[in-house]
Amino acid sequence: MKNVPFKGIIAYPITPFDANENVDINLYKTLLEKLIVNGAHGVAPLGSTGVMPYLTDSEKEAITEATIQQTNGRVPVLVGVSNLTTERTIYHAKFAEKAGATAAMIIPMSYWKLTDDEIVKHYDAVASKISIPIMAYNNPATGGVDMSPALLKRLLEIPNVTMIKESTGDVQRMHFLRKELGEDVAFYNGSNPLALAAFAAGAAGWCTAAPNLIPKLNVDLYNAIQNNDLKAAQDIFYKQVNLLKFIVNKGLPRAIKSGLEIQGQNGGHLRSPLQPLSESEVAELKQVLNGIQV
């Protein structure tokens, strides 16, 4: 695989806010450091977990710079640079590259339904303005666009689009990517409940918010796969699957914030319209976490 700097567990930090809904950079760095020291193989700020669409340009830049400073070269950094317009996506991609990001992640965000040709031109335009590799991110639940395997194959013809993150929850798409594109193309799982199945299908890594709460289990799953120990991988996955389902169903930023607080850490505040989990949801999460044996 060429120009593919990521493998393993790529952890998503949340973007914490203070009581006035301002981005809390100091707390962000603290939470990011926890991900690094607990074994994440890479970090990916400004994704769904980092509430990227809710941030201003200056806030996105501050998070990007804080991430580069805090990681200090210890792990690769995958920065989300997506925007509704191509011009703004190019702007953020260029900023991320200049700041020192290892790669950029782009999801085609849309109010109007984009055609395949529009999506290809969008990625091609951004790719032509930066030299770092790009991960094409397919998540119709958040981006509003479902990129077919055939479209993803077209995107990979763009020289520095070298990675695909597949988050539809359809493991058959991952099998298709491996079968049609071979081992020269790296694809990554973005659907938490499919972690084991995705690795079995040949995923190079797992992009997930779960390391904020259960880093050891996440890394142990990847290591078991690397060791070709299916029994161990199954046992490790089944320990965490209930939590993986919970954080997806309740919303990643909300669930991770509450989970951190249950574990005695400061998870910061949310930015409206997002609201904390209800008391019953917190109780349910506490029960799920208490039931996990590392």
The other form holds:
There are 4 protein chains.
Amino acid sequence: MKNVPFKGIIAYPITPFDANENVDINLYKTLLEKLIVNGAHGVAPLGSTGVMPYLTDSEKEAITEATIQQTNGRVPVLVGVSNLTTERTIYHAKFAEKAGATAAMIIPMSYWKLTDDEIVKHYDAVASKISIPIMAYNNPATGGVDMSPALLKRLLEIPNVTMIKESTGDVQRMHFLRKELGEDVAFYNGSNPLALAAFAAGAAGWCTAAPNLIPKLNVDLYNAIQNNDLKAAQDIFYKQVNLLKFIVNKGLPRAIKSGLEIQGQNGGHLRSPLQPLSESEVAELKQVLNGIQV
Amino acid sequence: MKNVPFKGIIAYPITPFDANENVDINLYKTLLEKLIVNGAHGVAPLGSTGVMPYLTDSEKEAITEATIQQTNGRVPVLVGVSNLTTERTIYHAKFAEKAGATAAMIIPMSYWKLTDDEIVKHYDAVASKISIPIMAYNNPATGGVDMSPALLKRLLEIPNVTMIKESTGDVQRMHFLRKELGEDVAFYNGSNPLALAAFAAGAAGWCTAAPNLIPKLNVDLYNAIQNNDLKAAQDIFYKQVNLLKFIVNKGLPRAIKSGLEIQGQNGGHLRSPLQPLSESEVAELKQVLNGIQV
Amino acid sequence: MKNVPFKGIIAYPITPFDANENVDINLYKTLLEKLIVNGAHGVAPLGSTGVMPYLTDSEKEAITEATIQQTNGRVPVLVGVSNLTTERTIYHAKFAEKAGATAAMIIPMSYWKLTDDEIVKHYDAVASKISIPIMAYNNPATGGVDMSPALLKRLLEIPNVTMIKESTGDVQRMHFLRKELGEDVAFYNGSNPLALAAFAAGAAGWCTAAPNLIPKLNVDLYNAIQNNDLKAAQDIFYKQVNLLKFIVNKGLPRAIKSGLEIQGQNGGHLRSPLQPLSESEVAELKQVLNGIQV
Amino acid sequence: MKNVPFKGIIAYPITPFDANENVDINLYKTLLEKLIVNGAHGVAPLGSTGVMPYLTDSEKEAITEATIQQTNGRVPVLVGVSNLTTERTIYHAKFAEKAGATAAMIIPMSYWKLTDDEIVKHYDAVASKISIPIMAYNNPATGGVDMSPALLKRLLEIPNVTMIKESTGDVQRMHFLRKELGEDVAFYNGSNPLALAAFAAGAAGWCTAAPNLIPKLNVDLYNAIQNNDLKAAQDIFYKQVNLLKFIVNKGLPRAIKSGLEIQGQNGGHLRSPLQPLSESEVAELKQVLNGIQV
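What's the form predicted in complex with a further copy of the same chain like, now that we've got the form predicted alone?
To see the whole picture, the full complex is given below, headed by that same chain.
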């Protein structure tokens, strides 16, 4: 078995800003701590939820260091280090490793659509410069490129590319990953509404922003699956599915911020051009949250 | 609970032709009998697998009568009665009821995209002329129109529209059906590669052509789900997933015919323009079938 | 140059029904006559506009004969003979030829997606049974299959397949047809909103239902192109573009029927499940028609 | 008429790199000079062709200054200033204005899909900080968001948003822009294969990387349109359409670099992860270039 340090619920913290749209590190640590004490099996800063592409290099470094320090070894840390250029990706991957990250998550961001060869060369260049394992992340909606199962197979030939995260929203991709890549390859689900289907298909974990709002339901779903209790898992999933759909449809950073505020917590500010949910969207989210019987 | 006479594995027989491309009723009965004795919980003639749209009115009537006669009450019979015009749909629905069908399956076939109002009016006109329950069938790929969950909700207000079959291949549709329409509404999966995900989501049954080739694996999957044994279900599903994908990709009538022949049975002829699988496709199917360890 | 009997504006008559949803042949002839005297360079019965797939075999034959009789040689007649099965396509193609049609239009209707080989075999089987030229018609939205330029090239190797009609709505397909198939191959535009772009790209003609409502604007556009007067063509096109978009969006049979009625003519009835435009849609169409300054 | 300083052929220079993947400003100036002397009616640095998103802030500033200096008022300069955050977009827009740019081009880059309100607020915030006109650029393929015609209409209410560039590849968008926004609004085509259709639809200009390789054919097309000579325009367009398709399919920076080298010029290096065309792609490009009879 390759080096696979994650399983279960891998929680995405948001990156909160202050009123001047500067990163609010203290609030970040508070929100991160809540994820850990509420049972997340891992944390993943600088993902889409953490608006990584909207941050400067030094802001990314500050978030990385704050995460390692606050987590303090209680759960493994998966740091997003993706960048449009190979040179910057290497830079952030090395920074994450040095800071103490457990693993690095890399999506092939692409303004110009990358060929398969370009993508392999990109991962190879980064992987050769670090020793920690890499999770290759496929999300055409945000990354701009859809990595085929065949390409993912090529990436897994790179020694420290050991994990795959799938966010296409197509459960058949997971069937392929399990069937073609073998039971030894760990694949993770990044599509919230597919949480039940992905676990049913054998996903090792679920990377999700939902634990910011409903950590118990997320962890309970994983436990039901571990207990081979499909009926319970189905029940628990249907309690949360409307929220999962809502936060995906509205954009995770915006939806999580509003949800935290509805729950009486501080969600911080967003960085422009991202704007808070509208009043009617907030009302809808209240209704969804109230509709959850835990 | 509304009138819902189907659950489990609902098997689609193919409609075989003779060398002159006329329907071969004797071979049809033989293949149908095999589905029943191999454990199908229901049979569904005149579906896509049965190339219903390629048949004349009298051929459809002959298939309907042969099915009722051969089944002889052992399992419920779901007859496809869809037609481009409302008048012909009513005609075939009445014929099916009179012949003894348990229920009618109706997809809103559309050359011209139908509006929601046109679709409701169509179902309403047919439903008012028969007493047996109707399964509304959503399959944009073959029917040409994608019925939204909101539209399906409207259809379910028609008293004898009691069942929904979803073949979009998107498991999230099933989440919506279960969540919005309530646990009382029976929904069926018509997308073979989603068999596991759909059962995990609570589907009452699986309408499938696969029992023509692998009846035991299909029934075993349903039984594992009934036993709340997800690990076993996962195992059984992964044994058959490659075949499920193959028969969908190649077109069910063509793939089932070839599969039967590989298994040493008579699959009959196809009606033009449909042509048998190519030699290389047959070789691929052999490999897929051989790869299944029952 | 191959046998190419069409150019300019090829007008689609609608197939009107009486109050009992039976074909109204007398009204059909009246509407057809109007197309001819208003300048159409050809007529095309039994197309999508003529709701061909909703008609019985004998209704199709009656429309074919009525068209030949009423046209009486004044303009060429292109008869739609498409059918799901090869056998029925051959039947209708032979009927059309015997009745006196100038050419036959064939779209590969497909419930089951056809392979390229199946499509070639289908056209080949039909073409070998008739002597009149065939227009191959590509319209994935209604036919269910998208014929690639490479496949169209193969079809053109069949001696009496001499014309291609493109309705994908993608002008780049026409560039390919012209560039790859050579200037000798006649291609026709079937996408109303692309009328100007298609003529600019070199289309030999425009198959359209619009002459039922705005024959002069349609013919004027063709004339401006013939006169190499792009500025005039642009002007004439922008006068009609909103109507072209409206009738496509609402479905041609429904929109033309309503438009005729707004213009004080008898548009007949539709056959269920097709229903008339809603009141608000009729109001919108009135506004579009009023907005045209001829 | 609003402030609209561009028409005709607006040429995109590439941003060449040296062997260490640093920007090669001298080579940039050489390539830019060639565009100007070969007849471009305007130049547009820091677009997609200029790999703007792959550059650091200081590299963007150096390119902006080099362009103004080298152009020296001979043709207007349109500088790309887009950025994921509003703050950085304002920064680059102000820099461009101060450096002497004629106008700024802004695409709403989006990692998280932006709502219409977020996009309007973004443009408004930037526009209020500069006095030069803005070209709003719609390109879902690279920007990640598709601005509807209705949204573009809202943007045009901002005083110095005076131009629209459309790169969806759908000529119907241009019909809408012309029809709904009025003849006073200048729209530009950014989809190379639509060059003829867009000019036929009334586009004021064509933003394109093609003049790096075939400047005379690009300018000739515009001149034919200006002379109202559609037949000539068609002829000239079909000479270049295969090249236009090739450079779009392969990615403009990669294809232009290779094309320059085939023509005996220095195309510089690319910045990783972008890699040169493969040998077989280079061979194909050679064939396309050789096939052009000027």
